[in-house]
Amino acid sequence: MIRIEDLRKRFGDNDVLKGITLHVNQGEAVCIIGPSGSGKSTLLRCVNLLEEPTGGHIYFKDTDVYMMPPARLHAKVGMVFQQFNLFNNMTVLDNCMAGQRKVLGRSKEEAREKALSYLEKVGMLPFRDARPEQISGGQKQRAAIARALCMEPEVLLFDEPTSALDPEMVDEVLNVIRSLKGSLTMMIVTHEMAFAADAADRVVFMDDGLVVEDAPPKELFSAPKNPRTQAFLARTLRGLSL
């Protein structure tokens, strides 16, 4: 579904993607794990093209992503931010159905009938109404997951989804992002490995602007190969049970 081909992204002196080659089959969940400042986000920004790399190729489906209409590419492979990006003036569910009119260019009546299906699905159905202001941090980013959703893309991207939650918030939206595998392509950047030892079907270990390891939850998290992985992870589940 996504191949990514020797990636490259520079910001002034600084590489912050240095040959990145990845791919993510249809239907996968695939978590991307590492450092902070390892460039995970900024593959994921790549993809869709928020970023513009500086070199290499990034692949939907066999099409090249500059090959197509960004409207096309966005709706196509969509995105969950860390920090909800939703719109302030608006409702929720106007919130859900403000890109379906726009890019889809759908109804008003076919754009809420969507809105309302995906909302409940992630369980904001009855905040429908609410202004992000009125509501909590986790049910901001399920209502972003619905909007997401209501472009009914067939890649979501979530950069690191819980990293702007309290504590007691991150498992609703993690047991949200649990109920989509399989139903879609997802690459998830995220710090949960118990998230990602238990919700992936690959991992992908990250660190200084590379790809140091890609294998299954069960074998990254139990053997790592590579001793970049070992360290990293040697450091991060001290005291957590996988």
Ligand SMILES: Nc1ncnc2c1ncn2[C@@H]1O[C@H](COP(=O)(O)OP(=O)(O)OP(=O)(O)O)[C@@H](O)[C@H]1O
Second form
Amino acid sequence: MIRIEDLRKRFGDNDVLKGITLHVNQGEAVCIIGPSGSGKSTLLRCVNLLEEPTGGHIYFKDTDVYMMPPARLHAKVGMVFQQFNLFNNMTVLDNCMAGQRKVLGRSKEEAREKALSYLEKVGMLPFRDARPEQISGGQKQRAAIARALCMEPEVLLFDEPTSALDPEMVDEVLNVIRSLKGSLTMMIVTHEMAFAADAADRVVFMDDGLVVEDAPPKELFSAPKNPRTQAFLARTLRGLSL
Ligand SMILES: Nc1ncnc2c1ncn2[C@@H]1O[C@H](COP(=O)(O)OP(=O)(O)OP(=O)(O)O)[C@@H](O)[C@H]1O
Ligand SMILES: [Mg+2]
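Now show me the form predicted in complex with the named molecule, since the one above was the form predicted on its own.
Everything in the complex follows now, all chains and molecules, and the chain you saw is the first one.
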């Protein structure tokens, strides 16, 4: 579904992605973990055309994403951000309708119907008329996920969807993401190791602009092969049993 080949990205003389190769199959949920600054956000941003790579290729179903009109790619590949990125001057419902109207050209009635059904799916129907400032962080993120789902993408990218949330709201968002498993292809950058361990089909460990290890979660968490993965997990999992 997504094929990343030898992807490189440099900012000035900072080599951030040093040749990432990563394939994600249809319906898979792939979690990406790794230390701060290892290039995880940059990788997702390249997939979604928010950064232009310095080298390599990214294919969506065998089409180079940089050959696709951005609106066409964005209708197929959605993204959910750490900071929600909702429009603050619009209600939750209007947030969910805007992209459908603008990018997909759906009628008001159809956009509204879709929005209501996806808001229900994430448990946000009761808040449809609220503005983002009136709801909690967890509710904002669930609204942002509903907004992304309204576009009926084939791939959804998540960049640390729970790291701006108070701890008691993390699970409500992770449960929504879990409920999407199998229905679309997902790439999820996360620091939630317990979530990656039980929800991912594969876990990718990135360090210093490279994919260091790529394995099913059981393997990666209980028997990491690379010493850098071992060191990262030793630091991160201290006191956490998966
Ligand atoms: N627009 C930019 N201009 C210059 N440098 C950038 C830009 N975006 C990212 N970088 C640099 O790229 C490197 C990787 O950043 P990136 O945000 O991809 O890391 P990350 O793995 O997502 O980290 P974190 O876990 O903290 O979110 C960092 O050194 C960062 O300073
Ligand atoms: Mg990041």
